[in-house]
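Just one chain is shown here, as structure tokens, and it is the form predicted on its own.
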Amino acid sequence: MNVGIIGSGGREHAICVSLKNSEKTNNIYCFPGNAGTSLIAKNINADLADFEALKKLIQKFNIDLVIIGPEKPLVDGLVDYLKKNSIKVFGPNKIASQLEGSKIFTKNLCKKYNIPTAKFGVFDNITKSLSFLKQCKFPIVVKADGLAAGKGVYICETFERSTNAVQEIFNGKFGEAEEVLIEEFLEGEEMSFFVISDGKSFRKFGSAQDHKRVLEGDKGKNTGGMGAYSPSRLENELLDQKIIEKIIKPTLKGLKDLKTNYVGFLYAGLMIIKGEPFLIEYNVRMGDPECQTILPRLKTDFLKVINTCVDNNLNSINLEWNEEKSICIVLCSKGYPDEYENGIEIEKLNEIKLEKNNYIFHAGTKIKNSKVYSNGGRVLNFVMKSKNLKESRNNLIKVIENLNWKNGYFRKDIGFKVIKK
């Protein structure tokens, strides 16, 4: 088969390793994909937000599936554009990916299904917003309503700062906002947890713990992600028992009453509090960096996976893991989340000589005369697999550090409660 791969991260760099791997695979087209991608698969300069474009390329190229990596394009709409035209899709179609493109869409969803969550209040001017803060329990949460690459959830811890969050919402930092989220403050721990549905059927598809935070700790500002781990250390069949019960299950069932339904992978957010499962958010994708640790992790051909997806026939395939835990570790630019450098070269990337069970995936670079720059915030994801955490981490921080690039920065303690010291 002819693959297509849309989008240009760390995500879908490890997509494309997967299908590599799967003999059904014959030719990979990454739309615009990284310099990464481009030593396995054909790198295709697009817009994504020109669908009509894109499905001009995917034509010219006779893609017989396409899979959709990051959350823009899906809650845009360019699943039911491709279908429209009789092409083969992976991934949730627009009414489904509000799961993600509309947190309030969410929390409505899950009120009215009983689905555990935090309390919530839903304001559409800065007056009201305010005059509810003033009654507020500190720390609160503030949240835009849309798309915000990961950064549009505040943790306040006074008024001043959550006053702060509603006007930079409102003011058009993440986007034209009408309404804003605010919600009470879970003490827990996170879990991020993933399916993979058919729109028929779904099968649990594996779980992580990311590190969102900028500094060690899990202190700073929020990334789109600085590293994490899989299997999640919560994982249990017991916890699994209660979020596919109360959060899987009703939320699906949710979209059913729409008259729509779920294909492709859906990811919850979660906060664990006393061995209970609540819902903090949904993104309608694979986690990034998440999906660079759960790919590898995969023994059954991957390929196969998708395809009985969107052939809706889900049931009909095993999915095999290797018992072996993997890490990630994300190399960033100076300066990430806020303003940084692009176009630096990564100078002794080709010199890297990796073991067995050990990646390294593109994420923000680009290639030019057989050089690699960074193109982005986030740059390389450092990922291996085996069943000792530590030592994995050890490992990867003494190749980063051989790489020794001037102007990336890392993260030394991804997994620091799950790995004693």
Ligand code: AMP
The other form holds:
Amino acid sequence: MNVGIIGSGGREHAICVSLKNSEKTNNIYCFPGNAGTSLIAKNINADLADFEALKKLIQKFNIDLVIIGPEKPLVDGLVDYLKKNSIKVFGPNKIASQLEGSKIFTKNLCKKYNIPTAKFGVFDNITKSLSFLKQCKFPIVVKADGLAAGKGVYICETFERSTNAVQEIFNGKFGEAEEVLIEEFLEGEEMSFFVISDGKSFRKFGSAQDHKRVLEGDKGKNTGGMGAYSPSRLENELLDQKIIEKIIKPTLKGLKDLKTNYVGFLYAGLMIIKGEPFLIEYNVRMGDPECQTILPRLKTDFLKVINTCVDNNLNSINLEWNEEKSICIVLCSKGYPDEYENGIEIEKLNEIKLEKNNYIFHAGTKIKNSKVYSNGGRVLNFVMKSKNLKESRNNLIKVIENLNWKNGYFRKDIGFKVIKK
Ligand code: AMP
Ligand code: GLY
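Other form of same protein, the form predicted in complex with the named molecule, not the form predicted on its own:
Now the full complex is given, and it begins with the chain already shown.
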């Protein structure tokens, strides 16, 4: 089969590598991909917002199946568009993608189906928001409704901070805002929980713990993710069962009641409090960098999994997983998540000899005359799978230190809650 991947991050490179190892994969095309994908697939420059141009390219290259990595094209309805044009595609449709596209849609669904989540209120102007905030206990969380590339969430310690957040949101910092979401601050431990769904049935697709903050000790600004390990240290059968019964099943039922269904990866961002799961948010895709830790652990042929899912036949296969744990350290550009420079050569990348069960997935990179340059905030993902997370982490740190990329920054403490000193 010829397969197309939409996206250009570490998640998409990991998907590309898994597909490459699949028996039935013929050619892989990445729209637009990165330096890493260009070594095993064909990168095609494309504007992901121009659906018609994308469709033409997909047809031109005789692509049999399209896998969509990031949320934006999903929320914008690329799945619906491609399906209408008889192109086989993996990912949720536009209505189902509201689970990530609108935080208020998800909160209302939680309320209707009794899904455990932080208590919340929705307000349609600044005055009402502020009079509510005056009576609140702090910290409190203020959120913009739509996609905001991870930036529309304010954890506010004081009334002043929350006032500022509400004003920024209504003043259009994240696009025109009709409403704001204000919710209770939940204190617990976060977990990323994944399922794959074919519209009729679903399976768990691993768990992971992401480190979103830029500095060691989970301090500093929020980022897309500085590293992760899988499975989450919180994972156990009882918790899985609670997540599935209290959160996943009612959500899928809610979509069914809206006369739609869910095909694709569903990522539940959870807060676990005293063994009980609360939904913080949904994402309608794999996590990045969680995907880079989960896919190397999958033993079942990846293309077969995706294909069976698109054919609504997930029940017909078994998902098998490697017993080993995996960990990912993200090397980013100095200055990320604020200002950083692009186009800086990563000189020694080609000299790195990877051991077995060791992977480098590219994220913000581009290639020119066989040289690799940085091209984004998160640049490279170093992943290792083994029985011992501490050994893996030490090994990855050594690899990154040997690379000695002067413009790079990474956290040495990924997995600190599970790796003892
Ligand atoms: P979100 O984009 O909704 O996942 O929010 C980004 C991050 O903000 C989450 O990963 C949490 O760390 C934090 N967060 C969001 N909502 C809450 C909440 N109600 N209580 C505590 N932390 C939260
Ligand atoms: N790692 C967080 C995310 O993918 O949204």
